Amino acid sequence: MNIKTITALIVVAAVMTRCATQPKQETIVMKKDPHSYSRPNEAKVTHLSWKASVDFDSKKISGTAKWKIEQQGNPGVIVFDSKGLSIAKVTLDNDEATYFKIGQKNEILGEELIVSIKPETKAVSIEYVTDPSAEALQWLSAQQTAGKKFPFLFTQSQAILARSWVPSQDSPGIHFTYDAEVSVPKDLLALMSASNPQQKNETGTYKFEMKQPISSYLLALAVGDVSFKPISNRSGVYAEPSLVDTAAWEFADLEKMIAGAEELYGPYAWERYDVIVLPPSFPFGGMENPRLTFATPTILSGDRSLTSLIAHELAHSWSGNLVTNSTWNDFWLNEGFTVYFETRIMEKLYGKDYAEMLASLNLQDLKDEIESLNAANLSADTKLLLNLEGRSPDDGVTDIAYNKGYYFLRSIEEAHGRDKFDAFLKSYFTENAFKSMDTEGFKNYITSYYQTNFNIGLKDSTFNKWIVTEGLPADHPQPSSTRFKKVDEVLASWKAEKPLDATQSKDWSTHEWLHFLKNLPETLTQEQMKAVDSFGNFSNSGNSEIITAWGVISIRNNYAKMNPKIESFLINTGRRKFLSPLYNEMLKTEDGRRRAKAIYDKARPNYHFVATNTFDKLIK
């Protein structure tokens, strides 16, 4: 029996247990999203109640999830996403048992979980057991921590492994409020996206609140020993106890950061800010959760120099998390607006060649991505709308939407001058609060703002080829820092064969050194390798980004010093970002291949499904 007849049976069954005749109902008809099954134009959720124990025994998580909900035109049946949750049963309202069925396994969508409902249903409780291997929850064991001691469990929801540990309409068009309370191990602390405790207590239990409605996306929990440091009346940090000072230094400007960017773009709607420091196998660099950031421990660089992400992170609580891409076609809404206002915050806080060395190494990596997606037969992902249908939304996790989406829009503010630009973005932000945006939508919010208050009308051409055309404009902005100018100085005199000379660097910020790095000629000898490692002292570097940038030169140029490095790096972390130039250098050559093989079946145990969701294809 196929899932639409299936389907047609619980409509049914539904519709004999119907009133005569029911009021009418406004129709809000929302875009259909490609990677759920979920149908919000008939039914959809408003709030969750989530109540839950931990188990690291079993790596299982047991739960109970009651959906508040919301019927048009009394459908019969309200449809979840799920993926490889074992649903034990599921009831409505006041625990009255109800029919449900699970469609056949989709290896991206998951199944879809059909519940049949009655025209005067207001809750669905959906009672479940995740899955040891439920593709959002990574379960590290003692040894995988910095204490060394206790267990750890962090989830990761985007693009769509929500559905994974909670069965949700897992769609980022879909927003819901939220409270929880969560059983863990007495020894380890509950937190999620939400109002956090500070400290463990001696139940193990732990309640939790969303006021404000998100999507889910944005549901995140972390389990662990951790212990929590102020920044201030409004913001701190969690980490482990070993890191919890050191990450506490690091995120000095948390509270100036909040300030500067509600300077901006108006006030900060979450209430708290927090950042916790996850352990190393955490596949991103950052991850917005609201009220609480995750975070990678490879930002901890001892210099502050790697804080601009969490001013994106930080920017994601307006771009993102308050208006929010309707569909993953859509993701560079999210990033692309996230980008520009990180980089008004660094500039802010730090001046304007701050800023702009951190736009030149976005413009370089932008290059670099089109370069690589083009080469692999990808062109149509160098658009910024894209056609994700029947392909994995991380798919579109790229520079393209990040950095293009970036450009795009100064080069909007630079056409027109900034003051004109904040006034949209402020505008945009308050008034598409709590909703979702799609690109038409975005095009016919700006045209209407730059018309009505400017009397500007911007053109079509100009989002056509940014927006639907492949590749970058050629008159695409062009960021310039002296800071930058003066590194290539420095790269002018190494190639005109005058010696690198430290004096020349010892002022040098990250950045700067990145610059250098990304600048080298493509292929160096064995001397010359030497020469430029003794300048920088690359290989005992502790930077992850250095040695990420490093790394990719010395296996390009067969310099053996670094191979240690490199494999202990590739073991021991887990951000997605670094793992996939060192990766790809290597598979490059047939030796390289076989030495990143062997490097992977190591590591693969510390990373987390998004990061072997990618390399097992790539490597494997």
Ligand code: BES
Given for the second form:
Amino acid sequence: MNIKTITALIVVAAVMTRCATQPKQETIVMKKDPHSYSRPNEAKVTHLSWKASVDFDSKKISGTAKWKIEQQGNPGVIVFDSKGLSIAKVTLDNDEATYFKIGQKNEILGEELIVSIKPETKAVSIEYVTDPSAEALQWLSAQQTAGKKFPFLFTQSQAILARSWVPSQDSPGIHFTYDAEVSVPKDLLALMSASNPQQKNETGTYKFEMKQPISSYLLALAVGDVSFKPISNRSGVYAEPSLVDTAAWEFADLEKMIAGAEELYGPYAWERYDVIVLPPSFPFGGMENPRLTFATPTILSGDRSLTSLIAHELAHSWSGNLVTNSTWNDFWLNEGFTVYFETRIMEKLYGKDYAEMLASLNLQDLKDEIESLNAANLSADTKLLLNLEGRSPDDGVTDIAYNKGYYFLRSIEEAHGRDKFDAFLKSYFTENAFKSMDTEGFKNYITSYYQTNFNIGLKDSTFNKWIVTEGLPADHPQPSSTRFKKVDEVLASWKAEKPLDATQSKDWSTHEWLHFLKNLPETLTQEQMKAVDSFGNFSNSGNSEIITAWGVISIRNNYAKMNPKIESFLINTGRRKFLSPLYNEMLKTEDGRRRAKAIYDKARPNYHFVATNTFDKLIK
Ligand code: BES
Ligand code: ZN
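Since we've got the form predicted alone here, give me the form predicted in complex with this ligand too.
Starting with the chain above, the whole complex follows.
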């Protein structure tokens, strides 16, 4: 850490008491976010009123973003982030036009939008149009939807793509409330990360309100032929009409998850919790847009085996949406806490052994990730606290933030007991609600909590070992799953050349099968591939996790039977977590590279920017 960063690490700053009679003056000094041009210490946004209209023909959103602002001192300007937006006009409070210009520009960050303001300025309105290639937006043709009749639009703002559809101070350290009025084609429904309609209306104009302050990466919009089905009085599911019943069945435990989460760490702060199942090109498994999680249809496994993903996105309603990472360098605070919370929800609903299966799979993924980051000369990225300055925040989206983060928190839980850790977490979420937190702030908070409440001094060396040290500490917690031990026995017996037989696996769930697949020997003969395939019937699986795991093994071992299935999966699915292992396995050989390229050429039109941005660099 250099001097500059250390000085900048002061989050809660100077409390100056000049003399006893004067009121205390507090100035919150925010640490500089390397991924935003905004200067919130001078002028920052507090509320957005967004008015927009969505045009599928031109693939453009035309809008006005009216921002309420607060100034400190007399900065003369307010700075926003923008990426590819055509700005027509900027006005101040009473429609008075003001001067604006584009300052710095850069491939990753986009453009610095500088707007002149007066000391008394309270609002800034920006009239603009998005670019057809706006990175957050994916415009799908009717053909790319389940119903094949209507087009679809969805946004993905995390990490720094909100700026490509709303001029904003696009930093997770800044929170604002919002309202919106959005006009869409009359056949379609519009939904946002806000209060939502449950059915279409005749005008095609929808109003939204988000009363709780959020960060810009949680701005979200989906427009399509979607219907709604309730699950409880505060939750439900949106999906294309042909999928809505399937989705409601898959997420039947949603209310139990919300109630379980509340029992653990305090009341749900966002009123409703709904999920929308998007078309398959959605680049993530899920995205925790407040009040409305965006989800991939690849979790509709038909057996409810992949619903921990919903528990994960729900958990973000506390870790992330309530207490938000200050910058993307602190991303593990969002994801590590969420994996911990997700695992606890799953344990509460389905028992310890279920949760331990998830934790074991996570540990294996984490070890693999560390190995591949080391091999790619990216060992520094195996620390929890990242330094992503000058790089895309996307580079921080690895199993380090998620699973090393999880194991770090679990190690504190195990060291001093679950009751204490739960009390800490509840207090952490309550006391820091609707604020941002950085790694230093977390360390200070937990240290003083354990000291004050339990008289326990958490050691600096423990934090350092996890947060600023590469790799995984040797004394990390060890998950233990009796169900996986049985799988290990089957694997051992097979490796000792005893045949596989169906009675060994008759009550295995998706998780056991995944554990089995991930622990097969690296290379297998054609005969062994066939034996394994007939044991698990993997080539006929409709489960996206299994298709991916088995697909990788099939590519590695030239098991041609899976080729057509892999190809159609890659063309029809846009979830990066599945595309990466499959393409990466192909890229290991020359033949494979040719094959990857041929498939990618066909599949690319179906992918979101988040995916093409990853694979364009790899598949040439
Ligand atoms: N917030 C993330 C998705 C994300 C991370 C988007 C970084 C953009 C940048 C979301 O909560 C998430 O972690 N999704 C996971 C699912 C999960 C069960 C690990 C995914 O999409 O695979
Ligand atoms: Zn997450």
